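Below sits a lone chain in structure tokens, taken as the form predicted alone.
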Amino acid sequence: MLTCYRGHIISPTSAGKWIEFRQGAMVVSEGKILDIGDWQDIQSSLSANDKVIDYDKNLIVPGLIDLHVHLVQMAAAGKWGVTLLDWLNDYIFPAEIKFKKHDHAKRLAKWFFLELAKNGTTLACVLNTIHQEATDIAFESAQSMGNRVIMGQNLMDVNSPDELTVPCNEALKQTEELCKKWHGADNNRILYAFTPRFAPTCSMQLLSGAADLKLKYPGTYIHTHLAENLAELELVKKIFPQNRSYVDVYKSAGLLGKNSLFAHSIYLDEKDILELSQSGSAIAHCPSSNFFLKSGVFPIERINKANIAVGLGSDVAAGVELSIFKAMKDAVYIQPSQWISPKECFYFATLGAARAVNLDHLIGSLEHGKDADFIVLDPALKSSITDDLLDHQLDDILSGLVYLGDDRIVSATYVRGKCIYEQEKFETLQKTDYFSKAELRRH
């Protein structure tokens, strides 16, 4: 049996090309898109046994992709008044220490993955904790709840709190064990990333060890932070005086290359940018976090000119919301003189992000043969959006979504054709105390 979804369909198919079917239909079978087009053209090919789900005048768009987010920081969002290094020491490291408790790790992971789906995120690149058991619990939650993830155990072996420091060989052994267990689970819905936190808390041996493991296990990733904050850069110079730059530290360790994702990447010179471009590395731009911690302005013109793949990250908890809609609008707001068009913003949140993690052949757009990762949006659910938005031209629709969209307009979220979130059911779960956010913050 086929399932056909009716609605107003819009999707990028390249950096500059879009499709739009105002009375559209998308046919899905076994999690794959079999056909997409106008309802009048598609309905004749359906049989009486096929199922039609009519989303009326709601929008059907590709699922949003979050290229950089911290599960373990969910309960620490909104802690203000400091810059990166102080913020880590004062708020984030204490929050991460709590993940040694099994129950805390389990309940927060459930909250996190449900909230991702609520925000329309169909793929998240997730950084976890140094705790092997808690990371395993996170994978179990993603598997059971249907989320698509690229995720791994956090690695820190120097210059970090004792309770968050794992000796290099032990850390590499633990992360390899998790990789063997989870990489490629559910036919590659779950993928593994080796995630050294950032250069200041990692020895060169640990950085190089992570790079070696990526080579050992094809299709895995490197996911870490790069050049986010000026004080961080000074610390890297002090710890690694033999290296020309922060990028050069990672290059020396063998971390650059395809499937290597670097968050922030604000303070880069021309040689750094060339190294990232030539190696095929990608960047997770985290504008909300850069705003919140006053870290700096992402050099988007120079990065685009170098043809480096870029997507957006919410970077919770420095970004205070899981909403990629917020990241899109903040990406525009943080640029002092440059406009980023709504089409470009939405591309960074969908197909561009998929390209950054080399999954654009599977996700990021609604096209024949791709996985059916999509979300249903009802702009009327937010009072500040005009009732006739969907009657406007495509550019105006996208502008309304970028600047006014948030989790309130997400009606449903699908991964591989399976609905992992419906707004009405989520409200019911909240009323039955599915999780206690206050308790998660306390313990």
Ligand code: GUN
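Worth saying up front: this structure is predicted, and the values here are computed from it rather than measured. Positions refer to the first chain, counted from 1. Between two forms, the rigid core is defined as the largest C-alpha subset superposing within 1.5 Å. What changes on going to the form predicted in complex with the named molecule:
With the core held fixed, Ala15 shows a CA shift of 2 Å or greater between these two forms.
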The other form holds:
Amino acid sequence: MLTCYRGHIISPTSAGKWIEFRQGAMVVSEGKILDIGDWQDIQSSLSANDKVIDYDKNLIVPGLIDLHVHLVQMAAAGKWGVTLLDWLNDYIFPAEIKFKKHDHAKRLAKWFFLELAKNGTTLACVLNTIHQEATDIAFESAQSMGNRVIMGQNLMDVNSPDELTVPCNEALKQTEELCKKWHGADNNRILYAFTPRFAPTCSMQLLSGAADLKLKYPGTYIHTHLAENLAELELVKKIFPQNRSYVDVYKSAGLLGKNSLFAHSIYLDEKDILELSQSGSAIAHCPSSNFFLKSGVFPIERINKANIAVGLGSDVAAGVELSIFKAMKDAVYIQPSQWISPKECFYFATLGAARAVNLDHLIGSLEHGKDADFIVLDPALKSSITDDLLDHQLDDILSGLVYLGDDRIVSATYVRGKCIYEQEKFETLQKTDYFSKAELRRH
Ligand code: GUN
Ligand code: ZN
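Moving on from the form predicted alone, kindly provide the form predicted in complex with the named molecule as a structure.
The next block holds the full complex; its first chain is the one shown before.
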């Protein structure tokens, strides 16, 4: 049986052009897009058995992609007053230590994946904790909630609190076990990333061990932090005096390359940018986080010129909200003198991000043959958005979404044609299935 979704469809395409069908229809079979176009043209191809879900005038756009987010920091958002290294020590490491408790790990994972879907995020590249069991629980949660994830166990073997330090060989053994268990699960909805936290908390042996594992298991990823903050850069220089730069530390460990994703990447010289570009590495730009921790400004023009694939990350909890709408807006706001067009913002949040993780043949846009990962948006659900936004021309609609969009306008989220969130049902779910915040405080 086919399902046909009717609505106002907007999407970037692999050919570079955007499509817009104001009275559109998208036909989905077994999670794949079979056809997309004007309802008038598609209507005749449907048979009486086919199901039609009519979203009327609401928008249907590709699901948003969050290229960098920390599940384990959900309950630590909004801890202000310090920059990166103190923030990690004062607030974040204590929050991550709590993940040795399995019930805490379960609650946070469930909250996290539901909130992602509520924010219209269909794929997230997730950083976890050093605890193997808690990471396994996070995978179980992603599996049952239906989100698409690229995720792994956090790796730290030096310069970390005792409770978050796992000796190199043990950490590599644990992460390999999880990779064997989860990489490719549910027909590749779940993919594995080896995630050394960042150079200051990893030995060279651990960094290169992670790189070796990525090579050993095709289709896996490296996901880590890079050059986010000036004090962090000084620390890296002190720990790795023989290396030319932060990028060079990762290069000597073998971490650069296709399927390698580096969050932040603010402080890079021209040689660093060339190394990232030539190796096919990608960047998760996290503007909301860079604002919050006063880390600096992402050099977007230089990175674009080098043709490095870039997408956006919420970087919760340094980004305080799990929202790629907010990341789109902040990506423009944080640039002191440059505008980024709404189309470019949406590209970073969808097809550009899919390209960054080499999944653009499957997701990132609504096109024939791709997976049906999409969200339904009703801008009128947010009271401050003009009722007639969807009557405007395409660029103005996208601009409205970039500057005014948030989770209030997301009415449904689909991954591979399966609905994983519906705003209408959310309230009942909150009362029954969703854990209460008071319960969280006790853990
Ligand atoms: N660098 C190393 N760890 C972290 C983290 O948890 N958040 C951010 N923003 N940067 C980091
Ligand atoms: Zn981060």
